[in-house]
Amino acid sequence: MLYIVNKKGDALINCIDTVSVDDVILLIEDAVYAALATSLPSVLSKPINGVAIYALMPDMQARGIDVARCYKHIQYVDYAGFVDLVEHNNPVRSCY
């Protein structure tokens, strides 16, 4: 399953509480802020066993987020990569 998350906070936490092995999380819009590595532990500070986490690069760029400041286990996709994730991970669930 592909989980598309557009906000950090409750939407992301609820998503993480329901994911299973082989699921995929895609952070879009304001959820890309969750990719930022912080000094305090966050819900994405460690990899989730068997779950791939992606962030949409155009949304990161629009918010001035540099990949070098993000968690190393997060992968990045452009719009074509977003389409590929949707195409290859069915069903898709939006978490808002």
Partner chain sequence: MKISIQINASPYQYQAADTAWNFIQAAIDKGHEIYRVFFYHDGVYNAHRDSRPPGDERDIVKRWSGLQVEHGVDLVVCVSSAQRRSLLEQSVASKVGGYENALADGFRIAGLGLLMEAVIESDRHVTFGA
Contents of the next structure:
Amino acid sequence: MLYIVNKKGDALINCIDTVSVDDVILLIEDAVYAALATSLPSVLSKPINGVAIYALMPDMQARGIDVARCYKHIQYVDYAGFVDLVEHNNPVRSCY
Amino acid sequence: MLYIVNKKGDALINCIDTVSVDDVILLIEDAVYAALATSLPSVLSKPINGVAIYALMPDMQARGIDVARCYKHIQYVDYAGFVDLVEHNNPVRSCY
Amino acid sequence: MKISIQINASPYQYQAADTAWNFIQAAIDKGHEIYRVFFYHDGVYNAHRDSRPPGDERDIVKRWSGLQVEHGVDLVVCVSSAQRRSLLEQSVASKVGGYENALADGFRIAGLGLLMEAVIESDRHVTFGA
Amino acid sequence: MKISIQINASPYQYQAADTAWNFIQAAIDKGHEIYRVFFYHDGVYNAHRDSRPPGDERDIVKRWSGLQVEHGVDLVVCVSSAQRRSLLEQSVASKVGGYENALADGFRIAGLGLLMEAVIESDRHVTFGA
Amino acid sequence: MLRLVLKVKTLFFIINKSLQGNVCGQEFLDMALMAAAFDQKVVLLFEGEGVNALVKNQCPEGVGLKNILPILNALPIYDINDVWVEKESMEVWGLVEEKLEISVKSISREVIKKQINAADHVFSF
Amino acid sequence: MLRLVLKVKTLFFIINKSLQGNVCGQEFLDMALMAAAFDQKVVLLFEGEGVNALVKNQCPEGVGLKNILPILNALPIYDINDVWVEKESMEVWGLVEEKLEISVKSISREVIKKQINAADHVFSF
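Moving from the form predicted on its own to the form predicted together with its partner chain:
Time for the whole complex; same chain goes first.
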């Protein structure tokens, strides 16, 4: 199952509450801020067992987010990769 | 200073981060759910020193929220009371 | 006291327009003056004449128009927010071939200056957003 | 594969319409079929002809129209969402005296049945919201 | 509704926010009703904050809004019989079935998740 | 802009969310510019997640959006010189002034709060 999350507040928290092994999370739009390593613990501070977490690179670049400042367990895709994630996972759940 | 908060996620959390003594928080619309006592700790579980917290009763009733299920340190106003809070506090900050 | 109101959210999809309306009624009942209601961002959708909600639901656009008729409240729609969101001033619409009658009764279209004037003249400014 | 898309948010105020558009371009580039784009809730504001953003910004409504012309993508606006949000079908507009030309080129207005048909026929359904 | 549909898909409609205060909840339920009219397998799932949408004694009329309880009560008429609530969310919000307006199936997160994973499409709002 | 305004009010414009991805940030800054044109005392405050709006090297053009950095750079031209960031938020997000596009005053939450309490109006979006 693919979760597409576009905000880092409740939308992401609710998503994390229900993910399980083999799920994939894609952070888009303002949710990419959740990829940033913060000084306080944040919802994505730690890897989630068996869950792949991606962030949409064009939305990262739009916001000037440097990959070097992000959690190491986050992976990155462009829009073509976004399409691939949709192709290879089903169902698709949008969290917004 | 009066905070008018209409959602219980980031909007309320950011508000709680910056309130100080003599501030007033008014929960409206979906933020009234934050008045409900939950089994897990929630952002309003505990009173905040010197900060009065109100919930808009018509929005509570619209959602079938029983005052008996809410935290005891929450107070209630109707729209006339909402206007009074605006009259007696300044500035007014909307968090949404 | 003098209160100015700002509406930043579209009607129906968010409760902002409803909450603002109930607040304004209560403020007027208490003898306060609503100096102006300013519609900004997606709030401009509150002023589209052609909104036709089902008969068993409140008509938010008509309700605003009624507020202007009954209490003379000044309803101002931001011109630049409005152009992006398909609400054209009559003169612009006639020039570009758009809908000349798009704005509902009781509203007027103007610039951000009218928001600033309202805020400067008012004791309180209350924003209702999404 | 066949992908259907649903847009639930207004343009400009939210990134949903932009993200969806970029996604659709990439999907078409990869040879997938966009079975239908269905505009629901405030998403119907994407179909208002009179939207006039400043010249240095993207024109979201025109961009959708272009998608229909270039790739034949079916753009469907939900009729009941649309009526609440000031977008009337031509026949209704002519009856009630509204804007008969409100719908931008390339869109059509229809019922929720067309969303269901799209979902049943498609391998994937992706929703973009506020 | 008489209609020739060859495929039957399993569609989850997930409510994890408030249904009140705006028209989105109503419009979301319309989608589920239409899916049922197309003879699809429809599951309506309430989880997270969404479970609060089911409580009795909602009076949105007081703030001029439409009540969604009549739509919930009419679900069986539209052949929507799979109305699930997430057990864990009920506990967090201190809800028990007697406090709810309609009868639902209380199911654990883990079991729900397995079912969703096997669904064809998931709708949210 | 020549204009007779008798009252000067202190107006806080608080940015505590992303300025990118939509037109709201731009429209919000327009409000601050207009307030300055009316000779009001304008403070633009970045706090919480909003501090991220100030970082260098934003490329919204890649997703077809407008860049807001030119507006931020033009603030002094519009006589907006009080651009504050909350110190604590900078620390949470791991930001230092060199990473920001424009020069700002880094101020503690406590000091900011006292100033806001004395303001006439607060704008948020």
